[in-house]
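Presented as structure tokens, the chain that follows is alone, the form predicted on its own.
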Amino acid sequence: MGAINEIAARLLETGEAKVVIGYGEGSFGSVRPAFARNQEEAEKLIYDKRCTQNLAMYVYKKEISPLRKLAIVANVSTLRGIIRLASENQIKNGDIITLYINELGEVIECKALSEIEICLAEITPEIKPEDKELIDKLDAMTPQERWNFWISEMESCIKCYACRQACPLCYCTQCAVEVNQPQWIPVAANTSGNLEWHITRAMHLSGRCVECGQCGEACPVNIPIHLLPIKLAEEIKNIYGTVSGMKIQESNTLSTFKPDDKENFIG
């Protein structure tokens, strides 16, 4: 066995974790979430370059969540999310072991939170190189020529909502979308309604995203819609100096005041 088995089969022996979160063979070469629960099924967990899912997704899941203390494989999108979530109250320390593979294939345990960040503070964020070709193409594009590229792509947009289930960041018991009354955003697939999801998911996420690409990489018509929270986080970056995901004790940004903000956004 390699080393994510082993330390995989000695938690749940121990009970320290009674489900280990990771990654199996799915079909056709495919990579899937695996929930393990003893050493049989630990013995099945993968680690590769396929593995890119962020599982942070998984951790406040009704079905999952009584199971805590539980233990997941992380990637650095998986640390981000864990982390975003501790700082919004939706994970306590102590709740999950996560076992990082880092670049050298390494498995590092982390039994706290504080655990998390050290490994991250040794960690630059980095967007996918085909990521920023594509965000640098619609910088380089005027107003009007970007506003015509996103109602082509979300013309597409069949209102499955997979960007949503995909993130680790949309926890909300009972999202915008499934309120009817009123209903502010149309439940039809259409031009108007799409654009207003897709803003206003973008919105929600400003300050919050933890650029795992994980909607676009979800979304059956091949929307990029990652690339709207990835360019506001860059943004947000740019103007007042915070990275999601990386501190544990980290506000959100776009609902946090000080007084000597920027306010060069006022026209």
Second form
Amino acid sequence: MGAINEIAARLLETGEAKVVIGYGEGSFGSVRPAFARNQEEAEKLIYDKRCTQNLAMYVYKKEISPLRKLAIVANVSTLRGIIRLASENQIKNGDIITLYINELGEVIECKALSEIEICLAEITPEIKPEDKELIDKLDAMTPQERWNFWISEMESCIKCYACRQACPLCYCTQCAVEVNQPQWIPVAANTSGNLEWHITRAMHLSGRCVECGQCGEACPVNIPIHLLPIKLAEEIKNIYGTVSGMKIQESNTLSTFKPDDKENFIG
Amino acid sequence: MENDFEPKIVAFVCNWCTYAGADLTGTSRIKYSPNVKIIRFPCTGRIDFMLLLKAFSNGADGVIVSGCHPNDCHYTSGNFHARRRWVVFRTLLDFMGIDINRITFTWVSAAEGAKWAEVVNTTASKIKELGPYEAYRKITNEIWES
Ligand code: SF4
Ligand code: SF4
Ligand code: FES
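Let's see the other form, the form predicted together with its partner chain, since the form predicted on its own is already up.
Entire complex below, previous chain first.
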């Protein structure tokens, strides 16, 4: 039994956690999220290279949050998701025990949010090379080519909202896309409505996105939709120097300002 | 050849500076392009990015967004917040290939009647050059055709 199973078993046994959110074997060699509530389930938890999903999206789900205190197995994305959720007052200190598995495979048990911050302080987050490559490729295109690229992607979006459901930061109980008075975004999946939906999603995540890529990962029609919030996160890093989900005290870049913020397009 | 295209331009302006400024343009009897339709908002902080998209999807060829100069916002900081939002919004639009040349961002105070006329005129002639926003219209028309 690996360290993660032992720790999960202990936390459940002592009652420190009612559930341990982690990863388990799925079908056909895939990995799925797993929720261990007893010794037997704790034994089935796994952790390996395939465990890339950001599990932070489970902590506020209505089926899970009554089970607080929670424990959660965490990769770097999950850590950042938790810290961001804490910045937005969605998690209180002491609600959650984080079992961070570092590069060396060691499990670091963080009981306080400040301990997560300490783990993150050692990490320089970087976006995936393939994402960087595609963003650079798009940046090098003409606006017309970029438009054609995204419109053809928008045409295939079926508006299933999997991208939203997978995101640790899409926790609003009523999403802008479901508001119908006024109806900002049409219900039906059509190209212009899909474009409006994805612009809205990217804007509502700007300054908040923790660059985990889960939204794109979840898309059933393989739209690289994560590139939109990630592009904005990168731009915000360059312009305002802020990185979401690294420090609890970091506010949302778009809900704050400096009187001398620079821009080069307002006449 | 004479360009007889008359662009539709929607201006989203704040009540306290630019709207008053545009009023001054009128009371000063300065003539300016009639292609603009002004929509008044309490503050630039209230100008949601969705409104700009709705303008385009309803057939606008260009958009103007204008409010009080930095430090002059009636609500102290609405325009500072709006400024960050526009920076991010423009990045996103450009990344998606939406023509950001069709959106003019500017500050026009209640005393700048002449500046308002100039902003509208330059925007109108720029949009005239660019022509109708066919690309956007194509995707919005599709809804009605299907
Ligand atoms: S990459 Fe996607 S899923 Fe992850 S935080 Fe950003 S918007 Fe949400
Ligand atoms: S997951 Fe993909 S298909 Fe579903 S709404 Fe998001 S982008 Fe569209
Ligand atoms: S009142 Fe004019 S920008 Fe806020």
